[in-house]
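As structure tokens, one chain now follows by itself in the form predicted on its own.
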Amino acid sequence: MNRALAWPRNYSAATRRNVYAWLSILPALLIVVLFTVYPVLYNLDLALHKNVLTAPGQHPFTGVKNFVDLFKNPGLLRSFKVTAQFTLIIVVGNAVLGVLIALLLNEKFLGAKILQVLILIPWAIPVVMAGIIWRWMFVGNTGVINGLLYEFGLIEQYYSFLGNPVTAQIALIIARLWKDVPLAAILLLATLQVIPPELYDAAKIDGGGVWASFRFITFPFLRPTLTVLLILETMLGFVTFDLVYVMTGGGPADATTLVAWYTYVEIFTHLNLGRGAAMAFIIALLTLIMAGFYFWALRTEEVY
């Protein structure tokens, strides 16, 4: 039995190590194929065929027709415009507010540790619950924000924030930032705390001010974390659905119809799985392009 299990003599040590390595990662590869590669290939099959739920059993091959039909629809172009504005604001907002809050929490003051814990509460709240909270705050007849503005005499009557295209977009952005900025701040704070203090001391000796220290010391250390956060927020911007579903339903007048909501409407309202799958591929492609741009723009140098 031992002879049957022994390696053949013509197998070199390097070959044996390679075989052992592949056998070691085989379970992980199987999981990746099962839960990543197969769904992607199945989604591609849906996108290249006609899949309408009102016509079951009829799935002819259509090639790129679903993609062409999508780009001919002016509603998709509007949703891309809205999504681009929404994503740009939350990406920039998370980066700027995250850095500012992290710099504040990195200072030593009374209650800093407690504040570091409390700031994570919005991030810990489920997105749907966050959307419900902000909907109650912005609602036009009993909203908290309306009540405060009325009490301070800033408005003469309650205003329907979610009924106006501009204020509805602002409300959606505020809810997204309130949910995501705490995580960005904590991750950036963790990065700030590993920067050697000696670098700042050397900068002071050389006559460097606050801006010079941030530009040449702090920011290079923050680049890797910022890259991850920007990619994450871009993905969240393109796939934000739950907040739209809870707060605005894509309205008013499609002002908050993001591409994720547009995909939902294609599948569950128009019952067109083929177009919905094509939209998923478009979203994934755009996210990959933006991720590549972030890696190029925030490419890091070796830091000692």
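Values in this document were obtained by computation on a predicted structure and should not be read as measured data. The term rigid core refers to the maximal set of C-alpha atoms that superpose within 1.5 Å between the two forms. Numbering follows the first chain given and starts at 1. What changes on going to the form predicted together with its partner chain:
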The other form holds:
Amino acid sequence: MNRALAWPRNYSAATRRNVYAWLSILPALLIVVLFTVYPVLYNLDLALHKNVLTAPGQHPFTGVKNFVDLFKNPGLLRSFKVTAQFTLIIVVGNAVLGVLIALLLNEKFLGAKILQVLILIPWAIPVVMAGIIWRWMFVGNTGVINGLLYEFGLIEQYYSFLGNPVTAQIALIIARLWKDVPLAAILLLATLQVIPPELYDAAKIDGGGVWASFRFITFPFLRPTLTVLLILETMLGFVTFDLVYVMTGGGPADATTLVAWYTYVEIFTHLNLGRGAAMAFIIALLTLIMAGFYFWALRTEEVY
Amino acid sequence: MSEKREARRWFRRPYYGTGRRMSTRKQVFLWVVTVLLALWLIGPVLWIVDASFQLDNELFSVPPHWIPQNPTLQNYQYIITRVPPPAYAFEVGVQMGHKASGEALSAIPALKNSFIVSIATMVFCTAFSVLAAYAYSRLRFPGRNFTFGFIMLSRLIPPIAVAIPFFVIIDRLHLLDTHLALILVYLAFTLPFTIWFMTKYFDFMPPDLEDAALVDGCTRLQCLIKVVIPVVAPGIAATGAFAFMNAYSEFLFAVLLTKTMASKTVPVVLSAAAINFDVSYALASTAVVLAIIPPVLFALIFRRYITSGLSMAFGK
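Could I have the structure of this protein in the form predicted together with its partner chain, to go alongside the form predicted on its own above?
Below is the whole assembly, all chains and molecules, this chain first.
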């Protein structure tokens, strides 16, 4: 850094600027490159070889065999189906609830002020802790949700929500939304607050109803933020691992085996590094495709 | 005088959109929704706090005691001092299993590890991203767009997809089971977001202020430190808060790269307690409460900066 500052005067200003700029970005760039380029190449190498920890020392080149094996396995297809379902519900739920809550938070009354503080709490709680809290709310022996339903006379006896495939999936979705919707609402609220109020007055004068002003004023403003949220939430669908780890362990009967969990089990339980790496590649590729698709589908049109 | 004040109050009246006061029916509706939403947001937290003041025998009562009949601080006492209080003396201990309690009892050393890792990540992440973002925002230089795009794109790689190579890198650097390993990995995962965020933040700041300083003969770095940083302090606070929270909650790499209590962080220790079937719910709930206090406090203290920072980055 100091070298750049003491750069001899006879060097051109442009050179000095370039050196300063590169020295500024260097620390960040080095760390990101170290943990990006090498891992991706390493993973590719792993994926193209046979590499099972139970048979060490034998890593013949197998080409795309790991990929083919993965797709022959019905477990993987099932896991993709579960992930697609899960992701679709949390993406839609996050956007809809986020917009509704943001609209509520944007109202000018005391309740909105209080909620603006409370909404930070689920956002601040780490996913693992949120998962633990929800796991214990859903468990069959002490769960508070069982307690509530019992008190209101809705169930005769305690029920093990995490022991049934359908209710376990619902529990996972509820926990994910509880954790994620607050950030969506905060971001959307920030966007709502820059909409000039005059636009709504103009719409009113032109005789537009509530829906029309949402459709033609609010939504276009929210669209860029919604794009970011869609990408964020889709990625979360693919990487949700911690929540599965603490809440369901992928069960019952693979009902909550999301792809990230599937990969984890492939690597750390079956110790099949080659196949795990192949799986990792597929997930990374899918994420990129999804992100590209969203950018294309929700590209901001020049509306004004 | 009073007329003047009245007029001023009228001008300061919040904007209701319609120009009229909210109708009573709308107010009632909004308040009902507010109460329901508040319950949804903090109900789970209230319950876990409630549980931390009970012992296991009370927690297992059907229906549950919403207000503890025998509120106790013994869970907290046990976790903080690690000396079994009366309720956790011999027979209860046998009934609950000492191993199960062991994980919750590591909460304090785990919190210490979490703090070391999160604070170091926060400091380096803030410094690196402010430096880089300032260059990206103000200067045109060869490789600018390429490196920026590269850093942003790197964030699209799902963590699980690089789990094995990360382990290999950390192993080759002889950093397994150290704080430094986690700090490096968290930096790699947090920097793309914080650099993007700070770049947007700088973009909003008019360059006039620094132009004056530059004309006066300041170098870019002096200019950044003396003129720009004081102005963008809220954005920097938000960046720091994000980095801290990210590092504090990360789980996958914490599980992968730590082995002993020398570096195990809070999520690792608590997840082990959570999937243990004969865990003491009371003790583990208490550990969860202790673990969520720091990030929640952090978020509430930095609330102003986080929301104003987000408004800057996402507004418009």
